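Given next, in structure tokens, is a single chain: the form predicted alone.
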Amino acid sequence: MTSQEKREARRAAAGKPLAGKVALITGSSRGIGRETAILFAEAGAIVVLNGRDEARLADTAGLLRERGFSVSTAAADVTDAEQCRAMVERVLGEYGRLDILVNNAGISMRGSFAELDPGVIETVTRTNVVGAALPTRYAVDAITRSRGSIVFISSLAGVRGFAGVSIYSAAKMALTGLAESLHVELTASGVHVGVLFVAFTENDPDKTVMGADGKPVRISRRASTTQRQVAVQLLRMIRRRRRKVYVTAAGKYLAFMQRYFPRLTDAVILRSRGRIHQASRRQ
């Protein structure tokens, strides 16, 4: 974490900028979602954790409660419309409001498109796109009433397609389209809609992605950011109500090049022969 990010985290904890706010974070029993929940709680928010594994949710909730934070859990599959509706209703029933929705739940994959099992295509698309659209659909009225924030966690693969992550890239790019449409529809109502583009972030030890055959695999790659750094950038984005944030300098450079020099960017990526987004499998 840079010195500036450390100062931002300290200011967030000291100033409680999210005091009184209710934040629902999908996929928050581990990884980036868990770290975001911790930081938001430090900033004063009432945090609602979401995930499918109730035991893991309970463990994460216990971690926050041990530190004196206000937290509850809402186990739900974000790709199931009825479960998403019930999840949001539960939050409103308990707290009477919803100020922040962080669409963090997602799944990645690795493999050549020609080798992808059709189930991988369906699962990655459904989890990353439908799994963000459904919670937003049922939360949008409450967020509008609170003039709050809806944020989507994307990836640099959502800026530019890379070899080996075709469907993941397509799904993350779709989030930008969804966010842009919501921005047009909701800005007049005072709702902030943003997309955070993360680089390869440190993983929990048990983190897996989908292989081309649909089986879970563990990958190893040098991380560009920590989970805490991503959480700090997300908090800053919400506080400043920014629409798009690229977490790393390399991410900002990629976005700039892709926008203004797409042919040169394409040539560089083609010359890399897939090495730019390459990750090795580990046991």
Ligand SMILES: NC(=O)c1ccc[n+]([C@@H]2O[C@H](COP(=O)([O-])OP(=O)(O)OC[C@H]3O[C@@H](n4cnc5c(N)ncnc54)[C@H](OP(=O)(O)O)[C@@H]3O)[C@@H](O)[C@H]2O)c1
Second form
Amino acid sequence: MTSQEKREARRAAAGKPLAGKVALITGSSRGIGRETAILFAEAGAIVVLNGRDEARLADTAGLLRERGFSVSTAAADVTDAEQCRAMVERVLGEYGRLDILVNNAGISMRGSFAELDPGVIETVTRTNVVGAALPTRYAVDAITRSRGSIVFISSLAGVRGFAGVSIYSAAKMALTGLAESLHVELTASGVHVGVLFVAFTENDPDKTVMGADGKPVRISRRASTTQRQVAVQLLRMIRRRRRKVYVTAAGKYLAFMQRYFPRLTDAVILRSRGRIHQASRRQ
Ligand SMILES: NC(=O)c1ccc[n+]([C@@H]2O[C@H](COP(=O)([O-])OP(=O)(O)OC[C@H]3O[C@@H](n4cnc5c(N)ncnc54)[C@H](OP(=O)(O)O)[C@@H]3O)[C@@H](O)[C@H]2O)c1
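Return the form predicted in complex with the named molecule of this protein as a structure block, the form predicted alone having already been given.
All chains and molecules follow, beginning with the one already shown.
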């Protein structure tokens, strides 16, 4: 973490900028979502954790409660409309309001497109796109009442397609379209809609993605950021009501290059083509 981010984190925690706010973070039983839940709780928010695995959710909630934070859990599969409706209803029933929705639950994949099992296409699209649209659909009225924030967690693959992550890239790019439309529909109501573009992040040791055949694959890549850094940027984005934030300078540079020098960017990426795919095959 840079010294500026450390200062920001300390100020956020000291000033409790999210005091009185209720934040629902999908996919927060582990990884980036869990770290976000911890930082938001430090910043004063009441945090609602989500994930499918109830035991893991209970463990994460226990971790936050041990530190004295206000936390509850809402187990739900974000790809299931009825479960999403019940999740939001439960938050409103318990706290009477919802200020922040972080659509973080997601799953990545590795493998060249020609080899992909159709089930991978289905699951990656459903989890990353439908799994962000459904919680938003059920939360949007409550967030409009609180003039709160809806944030989508995207990726560098949501800025530009890379080899080996085609469907993940397509799904993350779809989030930008959803966020842009929501911004237009909701901006007059005072709702903030943002997309955070995350670079390769330190993973939990047991994290897997989907291989081309649908089986879990472990990934080993040098991370360019920590989970805490992602959470700090997310908090800053919400406080400043920013629409698009790139967690790393490299992400910002990629977006700039892709926008103004697409052919050059293409040439550079073609030269490094297949690295991700090969890395996953070494597992
Ligand atoms: N890690 C990176 O390098 C990186 C880079 C760019 C973008 N991102 C994005 O950041 C987000 C978090 O990534 P991460 O690395 O922290 O992932 P992770 O460690 O694999 O955690 C994923 C979380 O999502 C939950 N989840 C998955 N499918 C779900 C579903 N259908 N319904 C409800 N919860 C579900 C998981 O809990 P259960 O399994 O119990 O449901 C878990 O809590 C994702 O959107 C990812 O695409 C990550």
